[in-house]
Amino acid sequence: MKQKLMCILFIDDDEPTNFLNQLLVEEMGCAHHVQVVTSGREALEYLTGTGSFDNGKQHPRPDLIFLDINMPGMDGWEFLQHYQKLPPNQKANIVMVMLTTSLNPDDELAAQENVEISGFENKPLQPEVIQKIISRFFPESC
């Protein structure tokens, strides 16, 4: 029997997109927990259990992160700079996929060159894209 991912984390400032992505993943039934954050800073707090996530509760470590590039405050590239400095136990085995509306070919090239990024997909997220990513990186799941 295939197992669900423990957690999928969406990092995107677009609330309607987050709503649809969360609904899609929940309908697919491929994760026990779906976490949505609207900024790179909030994502770092989630991953490190600090800030608004320093509440004594255990937050499941994501197996898969979908990261938007263009966000105010801290964009996806800045998030990656901070993410790369996290201790190995806070980022071990996390698959990260850029999910963006960017049509700039330089963004895709930069994503391909970043060791933390495992994929580059365009919005809106589709069920077949999620299934492709899960099949590729988590063959024992969903």
Second form
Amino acid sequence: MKQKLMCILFIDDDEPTNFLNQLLVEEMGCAHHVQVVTSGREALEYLTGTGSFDNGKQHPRPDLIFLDINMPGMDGWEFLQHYQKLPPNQKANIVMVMLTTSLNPDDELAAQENVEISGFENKPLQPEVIQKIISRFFPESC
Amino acid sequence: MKDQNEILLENEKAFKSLFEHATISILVTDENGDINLVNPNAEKLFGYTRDELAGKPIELLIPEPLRDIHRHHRQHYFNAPKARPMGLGKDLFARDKNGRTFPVEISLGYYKLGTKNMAVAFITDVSERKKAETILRASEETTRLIMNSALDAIICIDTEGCITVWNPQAEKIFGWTEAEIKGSRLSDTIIPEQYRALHEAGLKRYLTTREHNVINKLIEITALNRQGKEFPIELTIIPMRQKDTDFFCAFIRDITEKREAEVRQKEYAEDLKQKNIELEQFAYVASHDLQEPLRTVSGFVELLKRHYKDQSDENVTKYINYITDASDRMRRLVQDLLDYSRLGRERILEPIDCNHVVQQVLNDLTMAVQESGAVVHIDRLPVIAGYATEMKQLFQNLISNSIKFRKPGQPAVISISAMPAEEYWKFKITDNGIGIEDKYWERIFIIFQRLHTKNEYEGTGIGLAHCKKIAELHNGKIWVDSTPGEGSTFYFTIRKRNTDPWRA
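Which structure goes with the form predicted in complex with its partner chain, now that we have seen the form predicted on its own?
Let's see the whole complex now, leading with the same chain.
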């Protein structure tokens, strides 16, 4: 790997899942920073530097976002509606990948139709999947 | 022996009397069409006295537009006079003193008076008859229209079982035209083989004894069309009598499509029933079988915990806790799923006093009520027909939700009331809690859908799904109205039964 990604953002309400994903990325050493948030609302706050992230610190803009679909309150789809309205400089370079345990084929279809979404992967996240995504969207980092 | 004069006198008397008393109007004209004689009936018919008419041209009694034609016909007649009925196939009209035009029938005779030809007209006013004919024609037209436009095939048969009436719909349904089938026997045409003997016997029996079992009611049977295809029909046979003649009228409807639809519907209902059973069974079995491996996981995690409880590596403790939490949660989810699928499984409708139910629920929730300082106002509630366990759960879920989702630092104030409507009871549970954004008003009733993370509020997200299923088990609905930050009102309806008393 020539170059590390600046930041990967995981949006998932399940804490153990976040823990495992963070561990995986850290072990692969493919990003300088891994950010974990447990709701769509918190993710928006991170991206816009508001709420709990309005603390004067610079937060690295994510290169890659992994988004869970099924979350309490604001789910993945609702997050996307808000995300689409963000100014481009807050949206990052990003490749949005839906990461889900959803067995509903409708979700995959909806994901294909959404321009913000570049991929649809099932949990649990495997190293090969991350590798595949990076080589496809960030060839200079391979 | 009477002499010649005497005979003549008697004849004259007789003819005069005939002329004077005839109930037909008689006019006599000469060759020029001038009126010579007028009988009393003609005076009455035309409104003129015989003096007024004497010597006047006959055209006086003809409507203006027809006078020239009449004059022409009259001259033509005297060229070769003979006795004949007049205006055969033509409508003739006369005109009275008041100018009224009316239809007449006329027959003509003639006799010679010296060298002159005299014409005798016998005139009948046919206004009444024409009127009656018009009415009859109109009524026949109406009948024809009804027969032609009826959606039922209308078929009449005589006492021999031969077809006398066959309307266009019958042509359409059975394939024979009226001309082809009129006079044929019903049992040689549309009656299927297996019913022919019955039909013949039934007809004979009715005509001799007036006993019947198929007449004057709607029956479903089959019939044959021209191609010999048997198809289902709805049939009503009405016996009729006209001028001492019996006949039978049948109204027939092709119910092939209706039958097919019925069959489809039945299959669909059966299918749905089967699917529902399968689904219930599926959820039950799935959640039941999921318990088994889960117990294994929990069991071994407990074992690990005990073995490594002195382990200094905090990661191990962390991992074990993750597994414990996850398997606990899984157990709760599976249990909830099991409960959900069992809901209303063995239900018996019974009278339920909702006042008691709510009281019971509040007793069960005493701790939560006291700890949160909740205040609950309860209006008078009805006695309904419902399922006891489920109703209790419904109230319990809604009340405990109101307590659970209260505003931080503010005691919950909950009001419970019910309103009767025409077909159902409408219950209302209002709180002053955190409220729900309108975009989530439907999602909250879906199983395992939650609005808050586990850290904010405990729970699997089954409660309102239960409530929805319970309301639906009672043929009701459940919905919410809410203002975020101010509170929520949950409504649900329960179908009323006639037996529900309104407890005062």
